[in-house]
Each structure stands twice: as C-alpha cells, then as structure tokens.
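One chain comes next, on its own, written out as structure tokens in the form predicted alone.
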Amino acid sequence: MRRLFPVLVRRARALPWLVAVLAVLALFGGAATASAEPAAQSPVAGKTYVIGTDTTFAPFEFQDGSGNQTGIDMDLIRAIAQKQGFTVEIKSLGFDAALQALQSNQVSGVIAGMSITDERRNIFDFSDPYFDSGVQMAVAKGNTDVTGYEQLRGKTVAVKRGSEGETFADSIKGKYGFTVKPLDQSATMYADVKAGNSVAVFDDYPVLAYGISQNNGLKTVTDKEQGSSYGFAVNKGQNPELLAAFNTGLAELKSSGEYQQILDKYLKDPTAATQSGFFGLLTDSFPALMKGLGLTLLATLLSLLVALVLGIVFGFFKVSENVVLRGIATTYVSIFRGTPLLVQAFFFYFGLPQMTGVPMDVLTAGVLTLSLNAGAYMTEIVRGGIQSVDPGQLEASRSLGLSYVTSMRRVVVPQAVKIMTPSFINQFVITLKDTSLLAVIGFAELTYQGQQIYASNFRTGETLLIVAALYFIVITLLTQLSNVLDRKFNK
C-alpha cells in the first residue's frame, strides 16, 4: 500500500499534462480534418454560360479596333465570372435579338444595358440594379433651331427600339406633338438625325454622352430625365444561382473598389476619338471586314452545296407523274418562296428551339434558312430547264428504245443544264447577298462587321461604303469565275 501511493501520487501529478497533450492533439486533429473537408463551392463554380449582349450600345458593349467585345457591361460579367469561379461565352446579337434568344433558350442570360421595367419583370428575373440610368435628348450639332422639346411639334424623332428613350418620347409625344420612329441601333438613329431624316434623338444619357465624345454629329439640348435602372436578366423561374453569383460578384465588386474603376474608364473621361481619314478607316477595319467576308463566303458555299442537292431532287419531283411527288415538291416550293427570308431566320434560330428545347448554333440556323430558300427557286429553276426542252426530243429517245430514266440522263438533262446554268449563277449571286440578312440573327458576316464598326466609330456612310464596295468586288469576281466555267463546260 505504501508502495502504491507513490505512484498514484505521481501519476496524479501528470494528468494534467496528460489532458493537456490530448488537448492539443483534439484542437490539431479537428484542424486537418476541417482543413481536409473541401470548402463549400460556389454553385455555378467550373460552370460555362453563354450570354447574350447587343455590342452595339456603346459604352455598354461594343467591339474594339481588334475586333473585341468591350464596355462597361463586357468587363462586369467578366470581373463578376472571374470571382464567382464561372465562365462567360459572350453571343453578340442585337438587342431585339438577344431577348429573344433568351426566351428560346439560346442564351443563359442577357446584359446589354436593359432597364429594367414591370413589363420585363412578367417575362425575366432581373438581378439587382447595377447601374442607374436617364433620357437626353440630342440634335445635329449644327442645329439651332430645336433647343427643347416645345419646338418637337410637327417634327419626327428617333429612339432605339424597346429603350428607355423610346419609353421617355413616347411617354411626351401627345403633349408636344412629335412623331417617334424606333430604330435598330444607337448609331443608326444618329446617322438618321444627321442625315436630317429626323430632328433629334432620344437615348440613355451615357451612351449619348460616349458618341459625342465619339465625334457622332450631336449635340445634347436637354437635361436629364429620371430613368429606370439596368439589371442582368435571365429567363423567368430559370438559372437562379447563375443570377445569385451575378448579385453576390457585383456586391464584391462595389466593395472592393473595382466596379468604380469599370464606370470612370469608360464614362469619366472617354478617350476622345481621332478621326482617321478614309483609308485610316479602311485599314482599321480591314481585320474585322475579312473575318465577315470568309464567314460569308463559308455560308453560301455550304447553303448552295444543300441547295443544289434540294433543288435537283424536288424539281425532278415537280416534273414527275406520281402526284404525290409533286404534290411534296409543290408544298416546299410554296412555304419557302411564299415566306420572307428573314421570318425564316428568326423561326429556325428562335421559333424552333423554343418548340422542340433543341439550341441551334448561328451558322446552322443561318445555313439552314439560306438553304431552304435557295433550294426552293433551284426547284423551279430545275423545272423550268427540264420542262424547256423540246418533248420530243424525250419522245424520240424513247422510241429508239431507251427507258425514261435513260432518256432523261443522256437526252434531257444535257439541254437542260445549258439552260439552267445562267439562272443557277443568278441565285448564287442572290445567295450570297443574302447572308446579309442573318446579321440580325447575329451571324457576325460582312454585313454584321460593318453594323459593329460604325457602332463604335459613328462612321456609318463610310463603313457601308467600305461593305458595299467588298460586296460588289466579290460577286463580280465570283460572277466572272462562274461565266467561265459555263462557257467551258457548255460548249
């Protein structure tokens, strides 16, 4: 017993440096095993969202010198997706455009300066406002007749189409007389002024205020009017957490300092533009230029290619005696030349998807659309050239013995191919104009290039020239290879 109170005093002693051991361990395990579990991750973290924008609502979005998507929105969705651990695809539409590639599910979302209005609300989820906005009212700088809104009266006015501007005019027109014709684009409805086809304009004051500084031909006469607030949108009960990363990045970004800095590069103190004369502007422009042209090029090369496929098979179906056949040849022919070009466009690229939840990428629904059309007037033009051969050269072949399908290929189709080419080369020429109207669909061609130019420059007349000018080149090149080739194998 004595021998054992000893130790029990001794081992009394070291228990509370025992407790403290097992202490400090408990307190460094707990540590690696929480610094072991991940952290919690952001829901749209390693995530990649395609965003639509408009790129011509400069300083909001537009494209640079190099052909870059820029302005105040373009750097917010970046700095906010470069914080919240996601990625942006940025798909450059147009603002009509944009919005309905939403509503079709094109596009995850939209930012491209959109007030933010109970209409909108019964369609979108909005995220918090992140910039607050209001109505000028603009004239041709050497205007001095217009100085308010009372000398409006009798007078036509430009706004953008579905803009806080048009909103504003709208909201005054009855009280002051004026007439209001929406516009596209920023840079159209101040060609517009300026070309005397309207009086004045009505556009959110920043955007104003950066095409002054811009040199585009216009002068402020009215304070600011009170306007709604812009806000990122996206489909209505649909990606909730990619709007929550939107709301808690911009949050981040006001803390930090960081969206100040975005606002003061582009509305503090915009670099004031040199006008380069003519050919300045041709060189700059020529990277973006060439870029549409080959896009242009590739859409008519692969719509023709479909298109001649369609035109040979239903215009022997229109020529055929089963009636079925041309009853199907004739239905396609009908719907496809009895419909605008451009209502097609918008019904494979917006009205399809949203029907059967199947996205289509621009160069399909472009190629698709021009191919359909052209295939149509290649089926009457297959017809035509078949029907225009003399009967009966089709009956004397077959008295000699030889089967229909014999008598067509070796008898028929060689006169019909000379009389089918010309027409052939007409609606390859037609095509490739034709491409031009996929721009509203966002397809960046030759004709979208130039619209993204003189966005951002103000340069409307010039850049167009420049377009026109490429357009004309090429089709008569293409034109002339063409002629030549008939002649060689059309002899």
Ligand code: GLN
Contents of the next structure:
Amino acid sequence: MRRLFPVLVRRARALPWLVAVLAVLALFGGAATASAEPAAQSPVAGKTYVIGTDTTFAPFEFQDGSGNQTGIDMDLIRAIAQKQGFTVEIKSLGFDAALQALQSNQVSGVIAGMSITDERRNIFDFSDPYFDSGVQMAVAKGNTDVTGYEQLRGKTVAVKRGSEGETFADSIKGKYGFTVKPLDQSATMYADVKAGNSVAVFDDYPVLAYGISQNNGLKTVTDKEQGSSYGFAVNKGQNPELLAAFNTGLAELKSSGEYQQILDKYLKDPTAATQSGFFGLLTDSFPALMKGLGLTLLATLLSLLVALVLGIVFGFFKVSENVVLRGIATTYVSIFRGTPLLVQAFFFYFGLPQMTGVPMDVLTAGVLTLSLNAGAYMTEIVRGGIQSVDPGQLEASRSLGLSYVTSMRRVVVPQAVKIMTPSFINQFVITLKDTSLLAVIGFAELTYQGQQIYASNFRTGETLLIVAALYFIVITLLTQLSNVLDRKFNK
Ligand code: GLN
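Can I get the form predicted together with the named molecule as well, since the one above is the form predicted alone?
Time for the whole complex; same chain goes first.
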C-alpha cells in the first residue's frame, strides 16, 4: 500500500488525458459510422433506434430461456424494422421506467403493451392500434372468498405503477373501499398476491391469461373491463418518421398475414412451462446470471476507481488549510451523503438528460451515480485516516527538515492508509451491493437478471435465493482477498 499510494495519485493525473483520448476516438468512430451509412431511400433506412419496453409483460415481452427478449411486441417491432430497413436496439426497462425514458429521450420509442389513452396522447404520439386490450382482476388460485369487486373492501390490490390497471383501480377504489398498491413488475404483483400481501391484482387480460396458462398460481374472477388498444409510442412531435415507418410496416404485416401469425404463435395454446427442479432452475438461469454478475463487477470496479480518486482529492481538500477547498469538499459530501442513492440514480439517468437534452447510457449513469456516492464516503474515510495520524508525526518530520508534501507522502499517508484500509474494504462491499439498485434504471446487472428470470418462470423465492447466494459468494471471496492483501502490504 505504501508504494501503491503515489502510483494511484500518478494514475489519477493521467485520467483526464485518458478521457480526452477516448473522447477523440469516440468522435472519429462516430464520424466513420456516419459516413458509412447508405444513401437513405426512406428516412428511417439504415438508422438504429433504441426502443424501450417493459421488463416482463408476457406474452408481449419477456425473456426466453437463453436470455433473449421475445414476445408479440418484440416480434412485431423487429419484423417492422426489417421491412422498413432500420435496426432496433431493445431496452427492457420496466413499464413506468420506459415511459420516463421516452419522455427524457433516452429511447426513441416505446412498445410495451402500452394502451393508447387520452391522457398519454398529451405527451406522446401513438401509432395505429395493434391490439385491443382491457383490464381484468385475478386472485390466488386457492382463494374462494373474493369473487368480485364487492369483496375487496378493506383489502389491498396490486397494480403496475403508471399502468391502465392502476388508473382503473384508482377509479373504483372509493366505491369498493380497497387500497391500491402500485408495484413495478407483473411478476412482483403476482408474487404479492400469492404471498397474501395483496388479495387481488388488476392487469391486462391477455397477460393474466398467459400467466395463468404458465401456472403462475392465479385465477381470474371478473370479466375484463372495456379497455384501450395498444400502440407504439414516440415522444410528442419527435421521430415522426419512425412512427410513420411503424404504421406502414404494421399495415404490411397485417395484409401479408404475418401479424396474425405472430399473435397465434403466442396466444394460441401457449405451452405450459415445465417445472424443472431447483438444480434445473440453477442450470437454466446460470448463463443469464453470470452475464449479470459480470456487469455487477464491471460497474463496481469502475465506480470504485473513480470514487477512490474523488475520495483522495476531496479527502485532502477536507484536511487542507484553505477554507474554499474545505468548503467544496464539505458541500460535495453533504449532497451525495445526504440524498438517497436511488434518487441519484433516477436523477442521472432520467432527470439530467431530460433537463439537458443530452441522453446518457445506463452504464455511464450507473457508474456516475455509484462513484459520486461512494466518493463522498471515501472522502470521509480519507479525511478520518489522515486526521487520526498523530499530528506530532507531521511536526517531527517537518522539524527534521522534510517539506510538507514529502512529510505527508512519507510519514503521514502511509500510516493513514493502514488505518483506512478496513474502511475501504467495507466501502467496496457496500458499493458492490449498491449496484443492485441500478436494476431500477434497467442496468442488466445480477439483480436485474434475477428479476427477469422470475418474471417469466414465476419462481420468485428460489431465484432470489440463487441471486443472494451469488452475491454472498463473490463478496466473501473478494473480502478474503482484500484481507490477504491488507495483511501483506500493511504490515
Ligand atoms: N396496457 C397497460 C398500460 O398501458 C399496461 C402496460 C404494461 O404493463 N406493460 O397502461
């Protein structure tokens, strides 16, 4: 550690250069792809559009066994893109998050079994309708008490945040006297009902029907309500060429019969999921979970590197004699320690792009959030470490004729690092676990992969156990490794 410290400081100085070089490379890369684009016949030809969708809304969008996004919406948008000569990059964000992302221009369009409602027409432009839907109520399979809205009095009903189901529930909750509980995903809603926390769920009827055919443990008890139709949405007044291409493509698919084929593929006798044992679940989900674990580690590593630099810089600011530097460091720490990580993640991914008009990809937003947050804690660790070295040490070194900088580097910092190491290891474990919060902005890390898996197989408990075990194993191994390094270098 003693020798490592100046190296880190030198690395930190090289960072702006590295960033500059990468930016130049990115610019050239961008220019090269731009010039490689084919002469456009249609305004969408050759373009790539990022399309947001729900994490799981089977049979409209869900993950197949090998972790690919599939379903009616996915087949439709891909077939239309192919016909119209554009490419789509699908982002499964969750329903509410996808709408947020569209509003902040993080995505160009949304296809997510999204109902065309008058309220939404104020902020989005919709394609021609492609499916007629409607909200229905379901309860746990074994529930014989609740047979209609009348029995909901005093009970809780699960709905999806921002969905038509939520609007419908809100519109009748006064009359029937129940509480509405908005959740983010269909799978979580169903799990909530099966666990008995909510007595019923309001969701779109084709989705409930599909889930029931896949043994999700529910049954429907009411007729479906008159609902709206699904449409593909773009931000109001934006990407009109994409909307037009969607409509043309949809009309072609309808007249060629491909549209019906796609519907039939998912709606006609869907094959019931075969329940494999726990080990079957483990082997089936392993590839996707490993992919998630890789991203978890990547985000942790990048964030900790940046956080370490921030912590060292602001930590030294905090112990500096300059009141301005101390003020800057204190403000930084107060802001990032004084606001929840989740709020910061939403702000960097949805808020900032909406305010600035500059989109930010999910890894950048995630790393920015985690590093600024962890950086605030690291600042305090560094400050605490330096201040806990007896001031006599610095005085003695100075009186021997060593300069302030040399005394810090040779005498104070090496002792401080020794004191700081356990806290650093602690922060590293915290940041690794905090990456799981990035699932809410659609960063495909370990927790997100877990959610995707139980969203399609409805085995929430077992899947979460596997996910937790993976975190536990990795954290235990990495903590052991850090302790070994600590003992080796901090003797
Ligand atoms: N059709 C519903 C809506 O648009 C729900 C969509 C969804 O949950 N993906 O509000």
